[in-house]
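Here we start with a single chain on its own, the form predicted on its own, put down as structure tokens.
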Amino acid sequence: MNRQKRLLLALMGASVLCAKAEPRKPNVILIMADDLGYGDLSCYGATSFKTPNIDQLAAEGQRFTSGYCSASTCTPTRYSLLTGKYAFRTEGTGIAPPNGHLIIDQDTLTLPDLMKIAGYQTGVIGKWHLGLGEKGKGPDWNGELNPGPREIGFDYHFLLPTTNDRVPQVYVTNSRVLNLDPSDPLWVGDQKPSPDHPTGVSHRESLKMDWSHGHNATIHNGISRIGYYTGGQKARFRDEDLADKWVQESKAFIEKNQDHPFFLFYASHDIHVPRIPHERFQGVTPHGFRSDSIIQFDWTVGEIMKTLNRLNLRENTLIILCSDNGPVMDDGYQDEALEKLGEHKAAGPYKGGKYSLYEGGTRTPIITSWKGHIPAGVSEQIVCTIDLAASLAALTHTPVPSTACGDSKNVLDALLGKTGAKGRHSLIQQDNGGRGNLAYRSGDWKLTKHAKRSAKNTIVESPLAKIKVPQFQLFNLSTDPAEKTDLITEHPKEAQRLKQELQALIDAGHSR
């Protein structure tokens, strides 16, 4: 840790520990899952198959039906979900590649920090894809993987490094790779490591799921990957195995850590590409492996709460269930997803999906639960990911510099579902780059910006398939939440002034 940061938490933390003595502080979990839609659930309408856990968890707490990730693709959601911070904002967080270097810099104050501040032990459980390693080196596979989640705030890690469908196949804990023998170094590159090097296009005929685009590099378990690797063979580890494991590992850190405060970020791999569920929870539903994963994270929810129950901290302990973005059905490989999607509307009513300006791209589940102090109820407020570093220290009581968090909301009122509370009133989201394609909702209005004039749809098409759009467009929510009619010739003033405030926002470098 650098030392204006190590300086910074030393005086924050002699604050609280001079502070009037308090009651134990509740754990926090935080549980991330990946690509599930709006309308994935069955709490949120899915009716063709049942997720009870959630269910449950939505039941006896605040299910929000205005929920937003920050982002439609997952780095730069988990950037902002960890510093409080829009993507747009820093260069370099969109999607990270294998090799790609720690992208959250050290000397950001971040969600972890704050809740070390406040006396937590921390920890990340699941997928990272926020890189590891220094900038302009990467990281160093055969070594120490730093800098990296102890450098921003965690204990504790046991990460997939990047997502599943990039390589390496491999598991990082203590800031490396487990079980890497040295005499079989893990190499990983972007280019073809030798001319006879295994791939997706030179053994199609060998793999257990085809590619459709992109995924078509080294071979592991029977799937082609982005990227390429060679050695780690006794760290690589089975795709069906990577939910079992990381339960294992979160009943662990929650059995470590039962007798003090903890934040534990657990963030599943579920339903990602490749989507590949243990045996036991394939074809269980009947849209193939897609929704089957969707059945596989609900059982992993409910096997945490089977710990929170057994371990009696289910009373004090807040649960925050989310998702990274919205939905896709092909996302580089062949696994039925649209052939088997029936009438399941993934995204709910809304429009678009990953990678989307629409609200299926980037409104999603959002489910707050804490037995004892959570009503049971429905609620319209707009909450977003972004917003739980501010929440989270209010409800810590742990102070926020005015330099840090900059686009963090404290909605906390309206997630522990208050009488009266109120969320957010607006919100910018964004695709996967920078400020080029961005959207903004102002109470019910909502613009979208397409600098490129050109948009992705991924619920109902490929996404390399574009749908032409006008470079601005203008809904209203409220009467038209599928964002079917384009208001922007009928409401120019309200138009301008969307456009006025989304620069505003961009111009100040915080909405905090």
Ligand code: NG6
Contents of the next structure:
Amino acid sequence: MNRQKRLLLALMGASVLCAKAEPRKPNVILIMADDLGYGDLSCYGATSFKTPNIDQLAAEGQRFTSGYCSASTCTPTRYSLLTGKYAFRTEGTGIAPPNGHLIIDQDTLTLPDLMKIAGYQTGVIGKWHLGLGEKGKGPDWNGELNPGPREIGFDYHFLLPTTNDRVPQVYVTNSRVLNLDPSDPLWVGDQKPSPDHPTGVSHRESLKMDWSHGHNATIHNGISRIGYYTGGQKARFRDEDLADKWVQESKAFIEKNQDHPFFLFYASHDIHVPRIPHERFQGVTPHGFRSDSIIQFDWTVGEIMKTLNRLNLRENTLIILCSDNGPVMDDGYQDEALEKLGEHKAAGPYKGGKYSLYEGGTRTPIITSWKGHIPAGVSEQIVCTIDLAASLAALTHTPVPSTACGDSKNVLDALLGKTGAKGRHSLIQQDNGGRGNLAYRSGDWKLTKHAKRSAKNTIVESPLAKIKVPQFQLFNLSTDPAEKTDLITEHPKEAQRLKQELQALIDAGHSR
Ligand code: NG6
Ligand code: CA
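What would you give as the form predicted in complex with the ligand, now that the form predicted on its own is on the page?
Everything in the complex follows now, all chains and molecules, and the chain you saw is the first one.
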């Protein structure tokens, strides 16, 4: 942490401490699923399987129908969540590679920093995917993995460093790879380390889950991954055990911090590929491992709730559940997600999914629950994961300097389900980092802007979606939530207004 940020933290901490004596601040548990779509929970309309624990959270709190994550891929959503800043404003915030460096500047005032200033113990458990180590160097897998979560505000971390489909399959805690035997060092790279190194191509017949695109490099646990690695055998996890580990670590964190306010960011790897739920969840739904993994995720939420109940913390804990991007079926492995989909609508009524600018890419479940403080109900207010920094700062009465969290809006009252409370009026959405594909929702109007234009005014929407679309499209979400009818020629004035507002927000460099 640089001197300026340290000083700011100390000064702000002092001013918060000097404030009038208040009742104990509520704990906050932020639960983020991976690739969970709007329609993937029974409380959001799934009918062919049940998610009882999350449904209970929703039944006891607010379920948002216009809840968003910032981007339709993981890294930019997480970047925006923790910095309160739209990821498209910062280069290098797209899907992070296995050897990626920490993409959040250490002198950025982050959401966990704000919680620390308010006197919270802060922890992150689960998927990280924001890089580790310095720019130009990346992670030193056999040494200290700094800078990392500690340098941007987390007191504690227990991580899956990248994604479960990217190498290496190890846990990181205490800024080191857990259980790493120095006599078996870990090497991670993007080139085959030796001509005879077994891969998903050379040993395809040995795989327990075959790949469909990408994901054909180093094999671990019978599954080939993105990227190559060797060594660290004792440190490697079994995919089947990840959910159990997150529960074990989350319980321990909650128990340890039960006597003072804590902020836990539980970032599940479920339901990202490779979808390999524990054996006890395999086959429990009609749609294969994709929805089996949803049941596993729901179970982890239930275990966290049980822990809170046991410790008598439910009435003192705000729980927020969300996702990092919309759903995808074939994301690189042949796990029959599409073949067994049946009538299940993973994005609910919405078009598109992961990698897309359409609603299915970013309109995702958001549920808030705080027993005795949040009334039960369904909210149509627009709220986004990027708003949690400013909103949780408001919850803890922590001032946010005008230079920090520049796109995070205080929508606390809407999150708490207060009568008449308003969420956002407008929101910028993006797909992956850097390419300039943006969507802009203002009230019920939505403009999509795909950056690259061919001579025919069409572009390829995303490397995987491969849909040709006009550069600009305009939809009215109140009459056409599925974005079927492009109104750009019928409503040129609306289109012009949205284009101008979007450009002004981009040019301003912030929107708060
Ligand atoms: C893509 C991967 C996809 C997934 C995604 C990141 C290929 C062909 N596709 O590049 O499988 O890993 O990155 O997902 O390799 S996210 O949810 O973490 O953003
Ligand atoms: Ca994701």
